[in-house]
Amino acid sequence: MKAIVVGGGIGGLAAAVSLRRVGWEVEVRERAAAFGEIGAGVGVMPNALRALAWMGLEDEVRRLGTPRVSGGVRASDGRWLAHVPDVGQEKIIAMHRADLHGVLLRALPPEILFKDAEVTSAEELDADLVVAADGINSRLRAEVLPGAPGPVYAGATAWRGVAPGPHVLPITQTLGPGGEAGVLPLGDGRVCWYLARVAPPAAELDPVALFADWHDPIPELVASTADVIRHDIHHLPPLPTFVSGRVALLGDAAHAMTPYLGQGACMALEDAVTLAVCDGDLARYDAVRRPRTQAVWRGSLLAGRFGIEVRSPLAVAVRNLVFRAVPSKLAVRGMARFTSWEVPGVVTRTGRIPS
């Protein structure tokens, strides 16, 4: 059985690694001139780590990820709203997106990787399975689900970057009026950071000025970063199906979500493993993945409404009071409904049960 994966990002490469593990012949076609990943940091949550463990890549991810550190949620003036000790190797692994992409890329033989290979239609592909991992603006999704909704602006814009080190910092999320910031320390002393702000689409904004009065080291990290990536945040409303004929949608092509739970890449890794253990049964893949990912999509929207979208001083004060009142252990249990995923125990076409 042959699969062609369209898109060489984290989700597409993970799908290729996973499908090869259950015996599929796989090709990956990437339209860019080189395989690579843009962006800054990614938090590899426990659910994503289980997916990577199933692929046989957990040890390499742990080796490249940030060692055990503390973490939590802060207000824009620096006060701690929730403090969670020992976030790190057992709960969240912080790493650069390019490093995670590299782990997946090195797990694949070069001869199955095709760059400068733009795919405009599934009809041109000779394969038993076509994996559409071509992003939020997926051409294949538009082809196979012509009546499905397209991306929607989420009302906020974001900046990402990697600040030079050395820094020794906790993993933090900071919430302020109409904005948020995140800090992901890397093991080599660099720091991946992101900022998000409620704003009209394509607004001309200066992140240095917008976040100048937020707590240290956020202004310093932004000011010291040479290459800053800016993008408006979009999400994909729930689709009626993730499959059509021999085409399976995966990652942002299926369920692009806002970043407020940090689960976008994690969902793509879950998708990849589930697709493999379903072993060609796309109806099963759809039945397993669509409810799960759409629940996380809704949870991320809700997190945004309680986080970045809170703007008035009174509402910010109430939100901060609620955060401080919730015990850390209870907050961790609340997140567990998003991170407690396990690899499905589905019997494959060949009768194997991957473990």
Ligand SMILES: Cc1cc2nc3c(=O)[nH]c(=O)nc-3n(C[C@H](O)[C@H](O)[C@H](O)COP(=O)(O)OP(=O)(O)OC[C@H]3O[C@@H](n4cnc5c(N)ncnc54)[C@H](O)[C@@H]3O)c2cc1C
Given for the second form:
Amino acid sequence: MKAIVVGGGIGGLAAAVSLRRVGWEVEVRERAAAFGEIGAGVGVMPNALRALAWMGLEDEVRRLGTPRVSGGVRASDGRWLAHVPDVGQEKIIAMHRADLHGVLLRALPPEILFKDAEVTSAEELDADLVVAADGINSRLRAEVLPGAPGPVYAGATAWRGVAPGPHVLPITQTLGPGGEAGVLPLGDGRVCWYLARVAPPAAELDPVALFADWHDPIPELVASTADVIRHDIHHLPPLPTFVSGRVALLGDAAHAMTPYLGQGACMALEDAVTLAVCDGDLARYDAVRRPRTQAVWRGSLLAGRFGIEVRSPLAVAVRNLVFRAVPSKLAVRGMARFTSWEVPGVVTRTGRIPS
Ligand SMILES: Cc1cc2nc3c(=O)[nH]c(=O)nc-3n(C[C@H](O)[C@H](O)[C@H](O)COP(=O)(O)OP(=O)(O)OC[C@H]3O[C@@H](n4cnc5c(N)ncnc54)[C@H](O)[C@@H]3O)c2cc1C
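The form predicted in complex with the named molecule is what I need now, so please give it after the form predicted alone.
Shown next: the complete complex, the earlier chain at its head.
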């Protein structure tokens, strides 16, 4: 059985690694001139780590990611709203996206990776399975689900960067009026950060000025970063199906979500492993993945409503009070709803594939 994976991002490479693990012949076609990832961070949560462990990549990820540090949620003046020891390695492993992408890339033989290989139609591909991992603006999705909605603006814009170190910092998410900031320390002392702000699309905004009065080290991290990446945040309204004929949508092509739960790439990794354990049974892949990812998509939307979208000082004060009243352990348990995923032991046409 042969699969062609369209898109060599985190989702596409994870699909290639996972399908090869269950015996598929795989090719990856990437339109860019090189396989790579942009300079920003990604949080690998326990669900994603289980997917990576199934691929045999857990040790390398643990080695490259955040050391054992504390973490939690803070208000923009620096007060802790929830503080948990041992977040790093236990609840989240922050990584440079290029490092996570590199771990997946090294798990694949170079001869199956085709760069400068844009796919314009699934029709042109000679394979039993086509994995559309071509991102939020997926061309293959538009081809196989022509009536489905495309991405929509989620009402906020984001900046991301990697500050030079060395720093020893907790992993934090900070909630302020109409904005949010994330600090993800890496194993080598550098720090990935992101900022998000409610704004109209393509608004001209200066992140240094907007976040100048947020708690340390946020202003310093932003000011010391040479390359800052700006993205307006879009997400994809829920699709009626993730499959069509021999095409399976995966990652952002299937369920691009807002970044407020930090689960977009984690979902792509779950998709990849599930697709492999479904072993070509695309109806089952759809039945397993659509409810799960769409629940997380809705959870992320809700996290935005109670996070970044709270703007008036009074509403922010009430939100922070509620947050502080909830014991940190309970907050962690709430998040476990999204991160407690296990690799499904799916019974397929060719027998039970162990999880
Ligand atoms: C501000 C922000 C912060 C985030 N933080 C986190 C986080 O902390 N944790 C987390 O889990 N997720 C996070 N995410 C989400 C995460 O970035 C995405 O969900 C994830 O990268 C999606 O991976 P993908 O492989 O599906 O798509 P992509 O990374 O978009 O990859 C698609 C690939 O397909 C290629 N391609 C496109 N069209 C074609 C074609 N026609 N032919 C061939 N190749 C093609 C592209 O060049 C690209 O390489 C964040 C997102 C944002 C915006």
